[in-house]
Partner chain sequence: MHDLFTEVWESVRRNKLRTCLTGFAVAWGIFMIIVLLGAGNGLMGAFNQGGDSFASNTMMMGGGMTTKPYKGLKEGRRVRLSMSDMDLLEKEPFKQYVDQVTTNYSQGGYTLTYGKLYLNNVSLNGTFPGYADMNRIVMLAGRFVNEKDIQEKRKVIVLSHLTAKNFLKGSTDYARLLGEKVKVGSFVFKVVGIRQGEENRDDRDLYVPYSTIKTIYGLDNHIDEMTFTFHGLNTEEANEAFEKELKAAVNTAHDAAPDDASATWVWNRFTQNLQMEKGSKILHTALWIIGLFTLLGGIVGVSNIMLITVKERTHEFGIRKAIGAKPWSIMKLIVAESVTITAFFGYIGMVLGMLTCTIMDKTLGQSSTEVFGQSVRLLVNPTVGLDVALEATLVLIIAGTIAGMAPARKAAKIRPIEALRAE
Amino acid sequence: MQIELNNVHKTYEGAQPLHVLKGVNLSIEKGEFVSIMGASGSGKSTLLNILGILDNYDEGEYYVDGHLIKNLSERAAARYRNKTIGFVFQSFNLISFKTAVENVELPLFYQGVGRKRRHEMAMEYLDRLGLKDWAGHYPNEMSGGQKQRVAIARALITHPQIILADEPTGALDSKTSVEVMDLLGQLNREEKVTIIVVTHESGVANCTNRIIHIKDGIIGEIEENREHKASVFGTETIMK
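Using the sequence just given, produce the structure of the chain by itself, in the form predicted alone.
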């Protein structure tokens, strides 16, 4: 799906209003694999929330495949998200009283997929992310890295047309980080899914085709990275 933002502004009101996005202009073509890179406070997470229809913007226009996305009702926004967007959050957002496999199955439940089929698919994705043996465990029984992999499996399982990932490897070890970025890259190549990764890690950004830099709420340099490959995503760029 093609994404277009024209002069998008976002201000958070308060005792001292915070103007976070200051006229963002951005075009992402269908099937691109891009990263939005910036320091803490640069506006990248706010931009991701707007792209994911999790937050409204104040001025400008946001189009998805030519459709204006603005001031949607919560029901309409939820329907749009469930149909087209897969999310990977840094904070995992898993349901505490459901097991790993049940968390991964959940989007398929809302799409009306039968119990047996959604369980099979969830197990397949957990296996691909090295968590097959943890399928019956609850989030409070898993490490941060394990919980993030469950969240990634949940995002991928519906085969969304857009995947939005906020620091998807932030809680993972180097080996798993490489596997996750390889999986996202494979999904992008084979299924032409548009993938947008928000990160402050150069190693993560270098796995994508295009690196969009944001600073102080303004889009800056945009790097074409056509020679990207997972091998640049080494231990030295991952470990903190």
Second form
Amino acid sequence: MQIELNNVHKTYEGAQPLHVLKGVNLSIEKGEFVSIMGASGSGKSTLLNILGILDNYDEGEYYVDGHLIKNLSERAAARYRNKTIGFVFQSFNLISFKTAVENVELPLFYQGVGRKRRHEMAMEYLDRLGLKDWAGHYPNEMSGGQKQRVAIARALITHPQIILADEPTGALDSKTSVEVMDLLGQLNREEKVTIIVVTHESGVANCTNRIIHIKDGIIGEIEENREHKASVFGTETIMK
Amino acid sequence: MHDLFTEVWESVRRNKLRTCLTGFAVAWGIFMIIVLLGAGNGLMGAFNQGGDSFASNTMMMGGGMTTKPYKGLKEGRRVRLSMSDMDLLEKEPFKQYVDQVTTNYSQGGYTLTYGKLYLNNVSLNGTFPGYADMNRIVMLAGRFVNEKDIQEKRKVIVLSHLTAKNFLKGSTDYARLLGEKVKVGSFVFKVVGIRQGEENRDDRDLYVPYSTIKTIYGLDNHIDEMTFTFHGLNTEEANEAFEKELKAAVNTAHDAAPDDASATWVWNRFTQNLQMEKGSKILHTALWIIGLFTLLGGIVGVSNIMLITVKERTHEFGIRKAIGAKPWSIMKLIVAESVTITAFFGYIGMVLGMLTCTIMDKTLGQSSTEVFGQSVRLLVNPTVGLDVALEATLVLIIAGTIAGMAPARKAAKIRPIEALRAE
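Now that you have shown the form predicted alone, what about the form predicted in complex with its partner chain?
Then the entire complex follows, led off by the chain already shown.
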């Protein structure tokens, strides 16, 4: 079991404490391509943040490859985020004053890879994603789909075991969304990377092999979706 | 290092105006430190003017007035030193500290004649060989009075180069005068040396052996003062103890109470220097403090601007953390930026400050005022040395680090989840 959550609780403290996750139990195998689906406020983003060690949880256990991820030091968390997990965000989260290739290089910089070597690797990944000619461009000079591919290149460059994608198609049109989901599916098949996609779009979820429904902070139905026929709207395209 | 500075440069470039405005305050602070220290050095230099014409380990002793009755003698008696007091210094317990003992007899109003040339109203000094060292007399030709002159009471004389120039009709070939005969009053002396005279007081004093002058003018054994160099007295306490002991010995020799402070006086160049140095250090420290407080304004400005930078870059730092930046790598970015801004503008301030010091040296430093007939320079060499530049560099780096520390810690504490939300 690559990812295992046992009875994970999360409450956002505040004037009105918000109990977001109410005991999540979940296991994801190595090399799976799953989606976590739910309406807004269902706790799916919180769950993803906990999976990505961007946020803490209050109760329960979370294991990655059998290692308990709980109350990690900032340094240890940084190491996991750098080496084990790759992120793809809805708003791409590229650094605006860095070019595409510099953005892709950044995780390697934090691994201490030399300048020349990481530039070569970044160019290689951009080439694989068909963005070689855009390497010197800044994010604001690129389309949404291009930006998301740069972000995917950045997530892939450290050879992570897990890629977490938070609404990866949220800011893209339907055509580009299909391309991005195809790309993620291809990576899952060819590189055997575990990919977890959080989405509220059934069409997006339909591209994955397993759909985990989350509702009111609890895991609901888990659909096997090998045939990719889960969504009435999702069989042909992604509805926007 | 290269990557770090690329990042810093990128960040600074995006905020040129605000970086420059903040940097100005830092530059101003360092500028003030340099200019203040330069002016302070110039002031101390002016105080010390002429001070370097004496050997620093010199003491001078003279007679005064008794204030205590002793051995049946009433107070209010004048004490005059005599030649035997000089011998006292060559005996225990003073012998181990004292090097050379001299005295000087000075009498003005003589006429110096060389062939048909003459010079009115010059002072004649009866002296000892050690006097040259103690008063840093520089010989331009020939020699100063020596031991043999004293023993044999030779009629030899040392002239000032200003006098020599007159006698040579403007030539500076002083050696030509050596061996020549000159007359002081009605006595003939042989010129054995030409010394460097002090230009600013038209110094034409004549030096002849003390024993010679004593015989010629029939002086008694009394002397006005005795001057001696010493060694091995390195602290103020040691000097005080020595002075006390010496006074007691001399007082006793003159039938004055050993603890009578006014019967004799001692002027100690060494302790005076020590006190001068202490004063100089206090001034130096005070100027540093004023300068540092001025710099503080700049530092607060840098800290403030870094806080704004951190706030603006929260989202970016969130991204960096999400892809594996350790807190330290984020802190490094901010501290490096802070140090870079401080050091860069600090250096501009330092260069401008040094330039100002040089201008000060060229203008104020060259002007002088007439005080009691002597020209006194207001500032002597009002510049700062390399040591101050190094100290200021250190101050800048420390200041930059301090200024960046709080914002950097804030940046490092950013939680990626919150940073990513901030858009």
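Numbering follows the first chain given and starts at 1. What you are looking at is a predicted structure, and each value in this text was computed from that prediction instead of being measured. Rigid core here is just the name for the largest C-alpha set that superposes within 1.5 Å across the two forms.
Of the two rigid parts, the smaller turns 15 degrees against the larger between the two forms, judged by C-alpha superposition.
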